[in-house]
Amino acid sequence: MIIIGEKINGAIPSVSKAIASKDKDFIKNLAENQAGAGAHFIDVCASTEVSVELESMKWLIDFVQETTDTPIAVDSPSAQICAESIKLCNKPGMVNSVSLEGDKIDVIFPVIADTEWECVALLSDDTGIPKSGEHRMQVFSGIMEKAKEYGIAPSRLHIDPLVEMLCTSEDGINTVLKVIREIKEQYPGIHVTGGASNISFNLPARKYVNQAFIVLAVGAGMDSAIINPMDKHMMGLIYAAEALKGNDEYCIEYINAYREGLFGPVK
C-alpha cells in the first residue's frame, strides 16, 4: 500500500495556525512523524487565500525538505499553483490532484509527462461527482485517452474514484467498489487511491467507519490512501488487509512493519 500523508493540509485548524504563525517546527515535527510512520509521500495543501498560497507553498515545502527525503505531493485546487510548487521540489514526487474539470490536466500532464513525477487523478468532470458507476469510467475512460496523449504510464497515476459522505450515499460504497475492481481489471498496473476520512464525515465514532472502509477498499484493489499515517491502528489493518488479499507474500510486510512499530501492539 502507498500511503500519502495527509496531515500537512492548512484545512486543519492547527496546520492553518502554524502556516499563519510561520511555526517551522510545528510543520517540521509533522513531515518527520509522518516520514517515521511509514509515509511515501507526504502531502502538502496550504489552503490559504489565492494571493499568498504559491508562497505559503513554498514556505511549507521548503521546511518538509529540511526534515525528510520523503517525496512531497503537492495539493492545491489550482492546477496553475501545483505546477509551479513542482519547481519548488527538489525531487520527483506526486501531483495531487488533477480531472476532468477545466484545463486542470492540460496544465499538468504537459509539466510532468517527461519526468518520474506521479499523480492523482479525480473521477470527477464539469458535470461535477458522477453519480453512477457508467459515468465514472467513462471519466476515467476520458483521463486515460489523455495520459496517453502525454506517454503518462498508468503505473504514474492514482486513480480517485471519489469516496462521498456515507450517511448521502444511497448504495453504502458498493458504487466506489465496483469502480475500483474495473480499473484494475482494465489497467492491472495503475494505482487506486482515496480520502479514507471522506467516507465518515458527519457521523459519530468516525475511526470505525474509516477503518472498515479502508479494509473493503483494499479487498476491491485500492493500493494507495491518503491517511494520517499515525493512526496505528489504520495502519494495521491495512497491512494486515494487504496480507489477508495476498499482496504480501509470506506475511514479510507485515512482519516487518510490526518489528518497526509502524502498529500495535492491539491492546
The other form holds:
Protein chains: 2
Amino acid sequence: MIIIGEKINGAIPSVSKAIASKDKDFIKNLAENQAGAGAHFIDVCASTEVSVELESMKWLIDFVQETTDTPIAVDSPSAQICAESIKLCNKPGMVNSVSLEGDKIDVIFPVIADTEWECVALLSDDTGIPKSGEHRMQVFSGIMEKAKEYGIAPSRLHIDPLVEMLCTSEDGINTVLKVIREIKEQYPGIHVTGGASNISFNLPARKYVNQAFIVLAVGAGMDSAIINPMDKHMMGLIYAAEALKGNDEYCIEYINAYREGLFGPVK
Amino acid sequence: MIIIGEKINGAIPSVSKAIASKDKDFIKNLAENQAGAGAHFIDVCASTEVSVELESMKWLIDFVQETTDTPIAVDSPSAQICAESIKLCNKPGMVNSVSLEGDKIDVIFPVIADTEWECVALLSDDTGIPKSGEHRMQVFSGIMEKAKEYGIAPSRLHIDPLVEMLCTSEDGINTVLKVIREIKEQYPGIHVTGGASNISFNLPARKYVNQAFIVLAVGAGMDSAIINPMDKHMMGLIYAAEALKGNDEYCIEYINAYREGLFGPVK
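Which structure goes with the form predicted in complex with a further copy of the same chain, now that we have seen the form predicted alone?
Every chain and every other molecule in the complex is listed next, the one we just looked at coming first.
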C-alpha cells in the first residue's frame, strides 16, 4: 500500500496560517511526522492565491526536502504550477494531479515522460465527474491512450476514481468499487488511489465512514491512498485489509508495521 | 444488519465466574447493556460441563428474560441442549448452531420447523471445516436440502461460512468472501453471519483485523454478525459499511443509529 501523506495542504487552516507566517518548524514537523508514520510520498499543496502559489510551493518543498528523503507529491489544481514545482524537487516524486479536464494531461505528461515521476490521474473530464461507471471507464481509456502516447507505464499512474458524497449517492459506493475492479483487471500493474474525506461529507461521526470506505476500496483493489498517515487507526485498518485480501503472506507486513509503531493496540 | 450480542458466554472468564457464583446482576447487566447497545438477539452460551449445562442455560435464560424483551440465541455445541433450551424461552429466538456434523441438523430442524425460530448453520461437516470454497458450497447445498425437507424458509437461516486464522491462510479471506457472495446470489433472502474473533488469532492489535474483516464481509453480503454490540467502533463501521454498500438510503439508518448513541464520535 502506497501512502500519500495529505497533511501539508494550505486548505487546512493551521497549514494556511503556517504558510502566511512562514512558520518553518510547523511544516518541518508535519513532514517529519508523516514520513515517520509510514508515508511513501509527502503531498505538498499551497492552496494560496495564484499570484503567490509557486513561491509558496517553493518555500514548502524546500523545507520538506531539508527534513526528509521521502519524495514529494506536488499538488495544485494548476498543471503549470505542478510542472514548475517538479523542477524544484531534488528527486522524482508524484504529480497530483492530471485528468481529462482542459489541457492538464498535455502539460504534465510530456514533462514527466522520460522521468521516474509518478502521477495521480483523476477520472474527470470537461463535463466534471462522470455519473456512470461506463463514463468513468471512458475517461480512464482516454487517460491510458495519452499515457501510451507519451510512453508512461501504467505502474507510474495512480488512478483516482473520485468518490462523491455518500449521503446523496443512490447506490452507495458500488459504482466506484466496480470501476476500481475493472481498472485493476485491465491493468494489473496500475495503482488505484483515493482520498477518504469527501465520502463522509454532511454525515456525523465521519471517521467510521472514511475508515469503512478505505477498507472496502482496498478490498476492491485500491493500493494507494491519500490520507493522514498519523491516523494510526486508519493505518491499522489498511494493513489489516491488505492482509485480509491475501496481499501479505503470513501477515508479515502487518506484523512489521505493528512493530515499527505505524499502528498500535486500540486503546 | 442483525446484531447477535456475544457477551454472555461461559468461555469468557468473567462470565464463567458469574455462572459459578450465581451472580445474577452480572448477567442481567450484560443482557441489558447489549440490548441497549443495539443487539437484536442475546446469545446465551453456558460453556459449563455437560452434566450441568442445561441447568446453567436455564439460569442464564431466566435472568436474560427477566431483564430484556430481546430474543435469545441459545448457544451450545450440543444439539440436544439447544433443543431443550428452546423450551425455556418465552418467545421465538435463534438456535446457535447446526451444521452438517453428526445428526445436529436432524435434531434441531424438526423442533423449529413449524415455529418462527431462526437458526445459525455453520458450513462444516463430519470432515471439519472444508478447505475449498467448492466444498463449503457443497455443505451449503446439503444444509439447504435439509431446510427444504423441513420447510424452513431461507430467511430464517443465518449461514456462517466459518473464517479461519488469517495468519496461516494462503489467500487471505478471498475464499470466504466468494462463498458469501455465492450464497447471497443463490438465496437473496438468506442471512450470512459470522464472528470476528478467530480471524485475528495470533496477530497483534487484533481489533484492526477484526474490524476490517467485518467491513469486507458486509461488503460481500454479510448481514448478520455475532459481535460485542458495546464495541461502538465496530458498530460504527458496520453501519457505515451498510451505507457504503447502498443498503441505507440517504444514510438514514446510519444517522439514526448515531443519534441513538449506538456509536459516537471517534475520540
